[in-house]
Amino acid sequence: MDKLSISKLLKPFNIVIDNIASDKSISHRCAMFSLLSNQPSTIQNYLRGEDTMDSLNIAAKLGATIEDHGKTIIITPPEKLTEPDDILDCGNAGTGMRLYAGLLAGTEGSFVLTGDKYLRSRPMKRVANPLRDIGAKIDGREDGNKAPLHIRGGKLKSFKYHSPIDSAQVKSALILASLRGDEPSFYKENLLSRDHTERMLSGMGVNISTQEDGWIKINPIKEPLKPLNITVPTDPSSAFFFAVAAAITPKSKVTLKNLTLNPTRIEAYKVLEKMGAKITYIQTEDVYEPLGDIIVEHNELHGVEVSSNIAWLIDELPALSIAMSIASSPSTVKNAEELRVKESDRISAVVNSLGLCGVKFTEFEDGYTIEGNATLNKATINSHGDHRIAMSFAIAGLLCDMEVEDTQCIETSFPNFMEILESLRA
């Protein structure tokens, strides 16, 4: 089992980063979306994390020629995705399975896909079942709920789906099934999720639009997509770790660049932001996605309540929970259950190894309460193969010393995040 040790800082820092990590979801897509296609997509700066290039191999595997040269990647789609003679393995993935689960349940052939023993244990019918609903014939593990998965693609009906979780991997599930039906489809669900799917497609040329009533209307495509030619930001879910980093270390301060700015992307800045911390926003552009800078500096913090879109940084709690360790007052997580089936069970996770650095908490079934005013003490983290908790107590070791186990999920996911931790002792 690899193992992390972290030291304490014993200085401030004030550093511009811009080597974090392409945003991942967004490079999941990429690989994905080229396959609507009959043009070659030209892909910078694509995320080269193990999950990532996971989904790369998939398209290849269903057809795609992959053209790697260094910081740009072409794609170019087959005429028509082949049936591949091998399972389709996502690694850690779960944007990876949840999203081809439904491209290709709209695709003629027989296709499994599968990934690691965390991946495995992971619930996959809240995606499998509104497939079957519509036609899909999808079987598993416990009756399709976890992988392997077997797709045996084909004809799909239109749909309108109320979905009871809000979640970006399965709207965007069903929406690229839907491309392929005969009627238009119709999606909603109770808080807007991350809509990266719904602004790449639609860049892409599809008939994609948010109704008054909050229902999502899809209507299925004729003809091959145009293709993307993209630059993938900076993933604003792992730059996060270092605003907590500046935002829980006095006197420190970090400009992290050419991030996406996406409302549904940043919403633990804002979080942190009402915290106490001071937060400055620079937008530079916006094409797919708008794009830009945030600055993040130290200051007192104090304790918030979170209840409110949740989906829009579900990734982002385990961070946001070492920085309410340390806040001057009580902080509340509420309506939350979704972290139960991350990477982990991210709830029970976060506060027991909170608990072993000496922080007070009160655990709910979909939350919990840190008392805040902690002292930090070092202690020995399983991250459970969750790279979120793994990053998030390395960032609490800046303040105490830390030892991490089950550690080679950060290179799965974020392959540079030691270096730039490292960075803010130089």
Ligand code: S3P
Given for the second form:
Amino acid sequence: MDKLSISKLLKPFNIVIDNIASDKSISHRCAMFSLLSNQPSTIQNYLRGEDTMDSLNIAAKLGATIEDHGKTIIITPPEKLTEPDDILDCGNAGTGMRLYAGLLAGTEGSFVLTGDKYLRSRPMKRVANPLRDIGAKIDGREDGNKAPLHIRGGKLKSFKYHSPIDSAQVKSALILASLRGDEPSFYKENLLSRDHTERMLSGMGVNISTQEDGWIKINPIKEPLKPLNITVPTDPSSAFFFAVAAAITPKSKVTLKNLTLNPTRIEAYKVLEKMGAKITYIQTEDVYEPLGDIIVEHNELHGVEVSSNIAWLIDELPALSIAMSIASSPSTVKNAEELRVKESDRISAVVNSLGLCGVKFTEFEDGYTIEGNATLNKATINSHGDHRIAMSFAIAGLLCDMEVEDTQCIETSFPNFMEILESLRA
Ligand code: S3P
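Can you now output the form predicted together with the ligand? The one shown was the form predicted on its own.
Once more the chain from above appears, this time first in line as the rest of the complex follows.
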């Protein structure tokens, strides 16, 4: 079990970072969506984290040829997806398992999706149930709620589904399943969740549109899609650790390069701005989505209430909690019950770890209040195998010394995180 010792940062930094990990959500989708074409897809800057390499390996087990040229990966799909002679291992990735479940539910063959012990304990009925309702044959532990999941793919029905959860994973699984129907399908969520699937599939030729009443209409595909030709942008969720580092370190500034500026991904930056940090957004391009740089500068931080647009900042709440701890007034996070079913129970992991650092808090079923005004003290933090908990408390270590245990999980999304963290001291 790897352990990191982070020492306090003794002086301000002003740094431009252009090597933050590529976007995890977009990389997973590149591996999967390239299987829907009949021509090679060209992907630059594919994320070489464990989660997304697992998705690429699954694409290969389904018959794709992967040519790895370093910066560029070329994925050539098979004529027809092949039934693998082995299990498909999604590692730690909920996105991998839930999206592949949607894709494979409509693909002829027998497939077993599994993952590590954390993924095998996460709820899958949010995708298994609506997929079963349209004819998918899915089974697993707890009546299909826990992996390993066995999927016998075949013909699926078109559907009209209003999801009770604002989840890009559920939405994407259902959109992938709808592509094989005979008639258009309709999907609705209460708050638009991250929309990479809609943008990328539309770019590949799927006729998918959001109607005025919020229903997404997806027309089934009659022929193979155009291939992807994409440079994966920097992951704003990974970059956010360094946004918090700048926001909490007096006189510091960070320029984060080449991020996706998709509005469903940068809400945490808006919250940090509301807390007092100085933030500048510079859009430079628009390829599938708006792309550009974000500059974050330290300023006095004050407390904030976060109770809306939760799906747009769910992954950044652990890192935000570090900024909330030193803010001059209390902060509250509400309506965030989804945090309990992430890579760990992030409500419990965040507040109990902050508690070990001397921060006062109140825990609710769907969030927490962090009292603020804290001077953090050194603690030994267990990541619970959750990359975002490990990296959030490594950032907290810039304020005080910190030990973080069980940090191998950082490899799932941000392999060079420690290298960049150490470069702040240069
Ligand atoms: C993701 C969607 C979100 C997010 C996860 C990645 C995706 O999960 O938390 O890290 O790539 O679709 P939910 O769909 O469960 O909200």
